[in-house]
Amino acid sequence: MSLAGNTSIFKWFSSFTRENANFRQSFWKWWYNYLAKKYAKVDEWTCMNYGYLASPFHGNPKLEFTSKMLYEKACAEVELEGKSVVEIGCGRGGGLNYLHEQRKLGSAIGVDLSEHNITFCQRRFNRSGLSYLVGSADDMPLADASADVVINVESSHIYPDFPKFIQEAIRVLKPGGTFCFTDFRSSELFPPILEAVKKSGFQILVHEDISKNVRYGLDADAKNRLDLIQKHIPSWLTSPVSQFAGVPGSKFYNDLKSGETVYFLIQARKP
């Protein structure tokens, strides 16, 4: 079956889990556990998202860098030199490893709700002030006011609990701390995510629909994901792979170009 010709069933899996929260971050956790442990050793891969880019890119990226990418805006103008930070879903660790190197961070903690995803992560990035836990979003294992920063990239849709991911964050930031956050949602459910921040006790700084600068990142790194499921995917996984990268021809890129998913990203300051 072709790529395209799969994507009345995944509108109706992602229909699905939108509206069976539990059932949702149940699936996503045996997901993202079956990934990581079946490869383990695939260190290549490091990012789980789909990536970011200002304009238009002819070429081929490296890859990975629209991933990081993303990072680099969801974290745009916040000073991160010598903080502490906090990732919410680490995935595979990369973006975090990437901000570590490149911005010189204090210290990092990435927590996620796959355990295979954290004992990939302690392997592939064992560096002095960076680690990695287990953990939910909705129920974190760190202190209260431990952190400068905390980031959120592509995570918060599996989620049962909204609202306890918000507080969490906001009970982990000290005060004048900055959430950056960014993801995706159906476009009737973007302004309902932002009043729910807003109502959370966070002071809006920056909200901003990125939509087509995500569609940049997909077009311009179709070719190395492809590449990656070629290499490494059996063939009766290529397709949902494939969907799930969000290359072009995917439910999720089809819909990112329609409208009817739109891809946000929100940066806020704890009092």
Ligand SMILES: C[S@@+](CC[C@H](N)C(=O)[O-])C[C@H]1O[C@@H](n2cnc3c(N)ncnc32)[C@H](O)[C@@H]1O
Contents of the next structure:
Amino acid sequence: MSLAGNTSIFKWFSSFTRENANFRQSFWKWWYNYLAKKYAKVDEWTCMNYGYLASPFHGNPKLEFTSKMLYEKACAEVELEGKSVVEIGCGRGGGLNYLHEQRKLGSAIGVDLSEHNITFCQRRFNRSGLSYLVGSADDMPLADASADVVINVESSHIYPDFPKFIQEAIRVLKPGGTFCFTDFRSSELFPPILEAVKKSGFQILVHEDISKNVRYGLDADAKNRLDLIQKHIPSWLTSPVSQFAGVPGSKFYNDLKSGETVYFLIQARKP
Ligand SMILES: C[S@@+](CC[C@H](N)C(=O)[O-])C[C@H]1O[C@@H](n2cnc3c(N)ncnc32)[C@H](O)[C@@H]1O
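Give me the form predicted in complex with the named molecule now, not the form predicted on its own.
Up next: the whole complex, starting with the chain shown before.
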């Protein structure tokens, strides 16, 4: 059963926020702060992305498995062991913590615009070599040439100044460092994104449309998402939150299926 409800208001909202970049940034900052304050004690919820699976899966994956697989895919074939890694737009911190644990990062810094997300991350993942800072993608609180790898997962669609974000990613990377970038856009906006990354001086290593795999993730994870929503969300909010969670039947899910929205992966190197 879908809880996604009527999608027309979300169609209007998506096109309005696409055209109004500063409003979009303020709205999402407010929304992520609201969620982080309201669900500050929900420790099982640490990832906020649509997830990824290499192939369809017909069981019930563990909670957040598909979201962590999106991090694996974003960094596939990239050497992370012992490296200094930065994530911009780290959300509730679970993806970076997963990589820190599984891929033996040297050091890891998560940066997010939402101060309440960062408070959650600092309490939830209090481990040596892993830290979280408040900061913005267009003015990163990080020194020049300080990171081997910059990761960005499902966050850039919110930024008001995408070219500035790319300039900042180049600035904080060491020469030879890798940018692991994954997000979604309406299909006509993906080619200009790839072009902007190329023009900034990055050398593109990989670019891939992973929309189908994100749908595999959403299909497999639907029950987990709906269970979490029913457990924590008041009934009047279940429909908008189900839209936000991308459950089958939501606008995001349908747009991914029709090709109107593309979920892409870019890996690029700073020369
Ligand atoms: C969909 S969540 C993804 C979080 C995380 N990457 C994950 O996959 O779980 C998007 C995140 O981007 C953050 N964000 C939005 N605009 C930002 C900006 N300008 N600078 C840094 N973070 C930003 C939001 O606060 C939110 O935590």
